[in-house]
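There is one chain below, alone, in structure tokens, taken in the form predicted alone.
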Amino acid sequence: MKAQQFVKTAALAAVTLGVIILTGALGNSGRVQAHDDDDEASLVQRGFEIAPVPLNLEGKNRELVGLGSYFVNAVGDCNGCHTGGGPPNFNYAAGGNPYFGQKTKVDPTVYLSGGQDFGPVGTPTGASGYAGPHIISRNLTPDKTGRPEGGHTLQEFKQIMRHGTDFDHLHPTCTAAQLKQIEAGTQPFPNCIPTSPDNPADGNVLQVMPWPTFANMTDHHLDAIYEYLSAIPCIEGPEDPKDPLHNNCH
């Protein structure tokens, strides 16, 4: 649901941007540049207006932070999937849920801290129908290094966004031996994704996460998202480094 909504939003944004660029290209090239600069400045301003948490701009590129906020909060709905909140409000604060007819207010205490459960993605296998570990959205807030999304570097972040690389290896594809164990019903079941010819899920890449859509973004846009995620507050997670909610703020 979230991924489908994001794809539709991204597609509309891409078409709109294409019309703007094409229209400008038919005129004076100098005017095109001026228009693009003015347009991005407005997105930067809007990004700061809608950021739901205080931002640390020390050592950061202010324009990139504002632009990144626009992409994260106005286009990508990243917090819709990466919130740590649960029912009934999920990513919204109590009394600030727009689906209840209330004035919208994002809950800053669970903002982008991860934890939404999307269920397993593997092929139900064995008598118990084990389909693998549940896919849990990751904590995107900065760790003690100041780097977001589990402490990944900018280059790693771009690798994730363009190719879906799962550097944490939280849900590997089951080996033949592991599949036999699952089929035999021997517990505890291994932490792996059972696959089949009609469901060849690749455990080396992030599942559910709409990285194939983000892959279409420019380097400049991905730089902006990373810079923004580096400027938001850290939210501590569990101590287990293999837990998708893990984050070490100190």
Given for the second form:
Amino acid sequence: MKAQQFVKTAALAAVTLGVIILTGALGNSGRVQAHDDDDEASLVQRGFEIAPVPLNLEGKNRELVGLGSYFVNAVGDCNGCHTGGGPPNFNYAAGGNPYFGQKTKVDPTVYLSGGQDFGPVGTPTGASGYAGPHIISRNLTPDKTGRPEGGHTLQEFKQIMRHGTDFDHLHPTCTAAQLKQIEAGTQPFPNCIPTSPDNPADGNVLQVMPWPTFANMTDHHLDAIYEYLSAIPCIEGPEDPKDPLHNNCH
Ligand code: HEC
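Go ahead and give the structure of the form predicted in complex with heme C (HEC), now that the form predicted alone is out.
Now the complete complex, all chains and molecules, led by this one.
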């Protein structure tokens, strides 16, 4: 009896194991055979679930918007740097700051509206130690043209993400004459980045912004980010039209 029972148990165990192995194998082959589209559909769905603001899908490619949301809100942390919020909660709503042990809630009123100050990146020059204008994240929300991040076209956006091109030329590299002026301490200082042999910062490219990493994204994924940024609500920038953060919603 005992021996028989043992055989039965062993047989049952073998069958169970077989089922587990078979299930695993099927599961794997299922995954291997899955089309990219299937994977993308789940990213699109997740993207819609995590978007912290209402989206305007009118005239937009829905799949691209959802996928873009996934990259902006789950991968790229764009709002970590491009939020308009200040201390203590920055990009989070009051009471929704995960670093305070609270349940995460992104603040929609400052979502991607820009304005974080990363300080200067140039070489401190002259008695004043002037190191150039502060590097400030920019408003990525769409303006009245419907185009995101200051009205840039998709082609321009791709060039920004791939090469860090600053189409607004907010902080060119100082010329030799400008460097002399800063060394002499003659105010007002020019809006340029002072360089030195150890720090040849190129003012033509965006600083701080992780474009050297984003440059690795596929065309399709950059399309998606652009489409998503076109679908988020516009947030007005400061009043001065010459201000880099200016954004005209209406
Ligand atoms: C580590 C901080 C940081 C992160 C993360 C970040 N950015 Fe930026 N971004 C900046 C800063 C700072 C600038 C302005 C740089 C300058 O003035 O040199 C900028 C500039 C830009 C610009 C140029 C805007 C214009 O009007 O020319 C675009 C577009 C942009 N970011 C998009 C994004 C997107 C999309 C993401 C997420 C996928 C992202 N950024 C993530 C810091 C960041």
